[in-house]
Amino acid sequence: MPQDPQDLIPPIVMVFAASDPSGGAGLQADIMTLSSMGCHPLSVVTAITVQDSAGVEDALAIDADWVSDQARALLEDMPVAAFKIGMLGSVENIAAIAEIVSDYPEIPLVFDPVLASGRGDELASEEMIFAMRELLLPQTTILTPNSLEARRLAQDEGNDDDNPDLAECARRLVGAGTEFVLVTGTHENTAQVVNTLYGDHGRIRADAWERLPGSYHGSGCTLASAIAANLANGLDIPEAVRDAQDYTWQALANAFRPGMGQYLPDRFFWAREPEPEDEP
């Protein structure tokens, strides 16, 4: 009996992002990921950018009523099995956004919050981390920072002085309204980078990584689109992190540097022949 074309679908992840013309990130390393991991992505343009391995020059964003109708469009297309959340451009966007994912609360949302590129190049206003507070954090599955962007959105407003551990940061996440952060930690001065999934009761698990040489562009990108591939494949959270972190990892590993600033990740390690060995 012949399969059934339905049943040769892959599963379809929505992804709200910019476009980065190098490749490295945003939009272009959520296809790549989640092509690689056998989904479907579907791209709704937030913002364009001008950029290259070494950073951010300018960014550009689409203007919200444009974001919407990507979105809805496709949405009364085809059946979304996750969202996942990169770059949003300005506080229009976020609040366009936050509308649509409202209206399908069964799909899992993973939110990478970019608020400032590899480099450093501030990517996010404080209007723009406030609206992500208020209107997304509490439709978030999975929010997935670096432990810069975690103590940024858990900082206590008004209060400068205000320094949580990165522990005290994922309770005020998940107290915003997030069911799970993962806080990743690339930026700290550790021997391994030691990555953290925190649920409402605390810690669910860490899990550490060699940490390798050099600079790369898109590894938040890579690590979230990974993940919201796993949780459109049908794993949990805690199997979907994991499984995403080793592919992460992976990409990380076998990064290549075009050009004259950063690493990217190798999202298709995989599919790469190896080098032959020397004859003896």
Ligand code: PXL
Contents of the next structure:
Amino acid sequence: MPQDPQDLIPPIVMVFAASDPSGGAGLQADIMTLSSMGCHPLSVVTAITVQDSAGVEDALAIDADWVSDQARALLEDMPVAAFKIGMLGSVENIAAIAEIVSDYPEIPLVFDPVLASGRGDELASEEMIFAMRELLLPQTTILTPNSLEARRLAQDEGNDDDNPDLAECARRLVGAGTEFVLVTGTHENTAQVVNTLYGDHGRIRADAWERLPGSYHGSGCTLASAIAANLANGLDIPEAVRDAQDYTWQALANAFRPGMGQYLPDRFFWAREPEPEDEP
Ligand code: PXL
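Show the form predicted together with the ligand, please, because up to now only the form predicted on its own has appeared in this conversation.
All chains and molecules follow, beginning with the one already shown.
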């Protein structure tokens, strides 16, 4: 019997993210990761950036009505198995996306709170951080901050004496509404990189990885998209998180340096031909 074409549809993941024309981070990183992991990405553009492998020069937010229209047209047309949110561009975009995802509470949502580029260029204002906390965290299945982002999102503003440790940050972020938090440890001063998953009863798992020597552009986007791909493929959260870290570590271990700045992860490491063996 010929195969039913419906059986051939890969899991579909809708991404809200900003274009990074370098192909290192952002929407392009998400599209490559999701494709490499067997999903079909739907890409809703929230902003466009001007950047190279060294850093971000400029960013222009897309009008919030255009963000909504991109998403709504597709959600009417195709079944979406997971949402992934990256760089948002504006407070208006945060409000528009919060409204859209609130109509689909059963779809798991991976939220990578992009606050700054690897070089430290600010990619979110204080008002945007406030809106993320108020409007998006209560709808998030898993939040994937690095440790710097976790502290910024969880810290009591205006109180300079507030120095919560990462477990306390995670507790506060779960209190703000996300079901799970995966805090990544790249920026911590530890021999290995330790990524820790928390839920409403505290720590669920911690995974330690060999610290790779390079400086990478787009590792956070790769990890969050890999988690979304795994959730779309039916894995539960701890499994999705473990497997996504393994995938991301391999993409980073195979990273390449196409320009003068950071290394870019190779999300298709498995597709490259191995070096030919020397003939005897
Ligand atoms: O890595 C976070 C990130 C996400 N999205 C875009 C970016 C960056 C970092 O530079 O440029 C578009």
